[in-house]
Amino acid sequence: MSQNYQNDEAPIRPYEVDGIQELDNNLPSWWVGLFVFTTIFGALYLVYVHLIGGTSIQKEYDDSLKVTYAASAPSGGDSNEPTELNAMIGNPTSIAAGKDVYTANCAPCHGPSGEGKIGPNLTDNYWLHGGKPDKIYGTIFNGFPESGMPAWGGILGERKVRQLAAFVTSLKGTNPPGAKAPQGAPE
């Protein structure tokens, strides 16, 4: 078979279809080149990834996860330290505040007294995350979502996670009617 050339151009493959013919033309270095590297790129990632144990995208995800979560996490402090939240506490305003943001957002699964209905009894002396006040502050603000608690900090903000906290903790003893069985630990 001999090879047809026209114009001194890549040779003319040798079939036609429809009156038209096809020039055998190589790909350009570049491409070639760019798709051989990209190639052994590939075959080395998987083994670094997959093989040697390599840091993987989910990884730096959930470690750049872990980098926001404790860069927003509450700052707690003990409880003789005079904090925001600890002011809060004894405050009536506060307490009608968080009240009011209880409602709206809680009562669905801690029931409008907080006795408990999916979620967990918040007036008695038992607690899942701890029952002071810097502890009920973190368990609203960052969450408990393997046990269904969503994280508020984000969507409420620091100072509605607080007068949360101030109302959740002025519940502890009211024993309203039908609450839940103690869950947890004694405080």
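What you see is a predicted model, and the numbers here were worked out from it, not measured in a lab. Basically, rigid core = biggest C-alpha set you can superpose within 1.5 Å across the two forms. Positions refer to the first chain, counted from 1. What changes on going to the form predicted in complex with heme C (HEC):
- Once both forms are overlaid on the rigid core, the distance between the two CA positions of Phe144 between these two forms is under 2 angstroms.
- After superposition on the rigid core, the Cα atom of Gln21 is displaced by 2 Å or more between these two forms.
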Contents of the next structure:
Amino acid sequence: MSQNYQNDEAPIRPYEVDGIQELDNNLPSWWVGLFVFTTIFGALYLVYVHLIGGTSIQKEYDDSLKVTYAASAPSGGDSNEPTELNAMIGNPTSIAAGKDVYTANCAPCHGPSGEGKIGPNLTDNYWLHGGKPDKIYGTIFNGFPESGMPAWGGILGERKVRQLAAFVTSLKGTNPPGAKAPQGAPE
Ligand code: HEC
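Can you return the structure of this protein in the form predicted in complex with heme C (HEC) rather than the form predicted alone?
Every component of the complex follows; first up is the chain already shown.
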């Protein structure tokens, strides 16, 4: 029965299933090395992350996300204007895309032409939160939930919010019928 294996160095394991036998080979050293390494790594990781409060991979990921978000968030002032947004201002393709997003999400409160309803008129020169493109971007992205303007950044994403900022910027001076009275300060 074991004759077929006589030339192999490894002994045959003491069972047989459907006439099939198994050699009791040593595990390859690279495999054993990997096993030992991952076991030790796992134990050290467990102690480091869960017992002595080290930085977990999840936390590193969250931190790097924060950096990314901070880098792409609207700038506070004019000195550091986001170039991707600037490229879309006045760009007909971006404005057309922004109009579609506007019609689907914003028209109920700001009117189909931006003339204003619950939300303020977006076509005049008066702004509650600033009329520069990066301010408009910031208003749309972060909203003013306490005064009824939802935050759209998390819902629509940066790209669509930029398109919206391009569209809203293009509304200035369009003077639609039924325009709501100005709110805020002139710009
Ligand atoms: C649920 C109603 C509602 C919806 C939907 C809404 N808004 Fe508003 N929005 C408001 C209100 C109310 C304000 C005024 C907030 C305040 O008084 O601070 C506002 C303010 C703004 C402003 C600032 C205007 C200013 O004078 O500074 C902009 C820009 C704006 N919204 C754009 C949008 C865009 C773009 C969308 C669609 C993605 C949108 N809004 C959807 C209610 C809404």
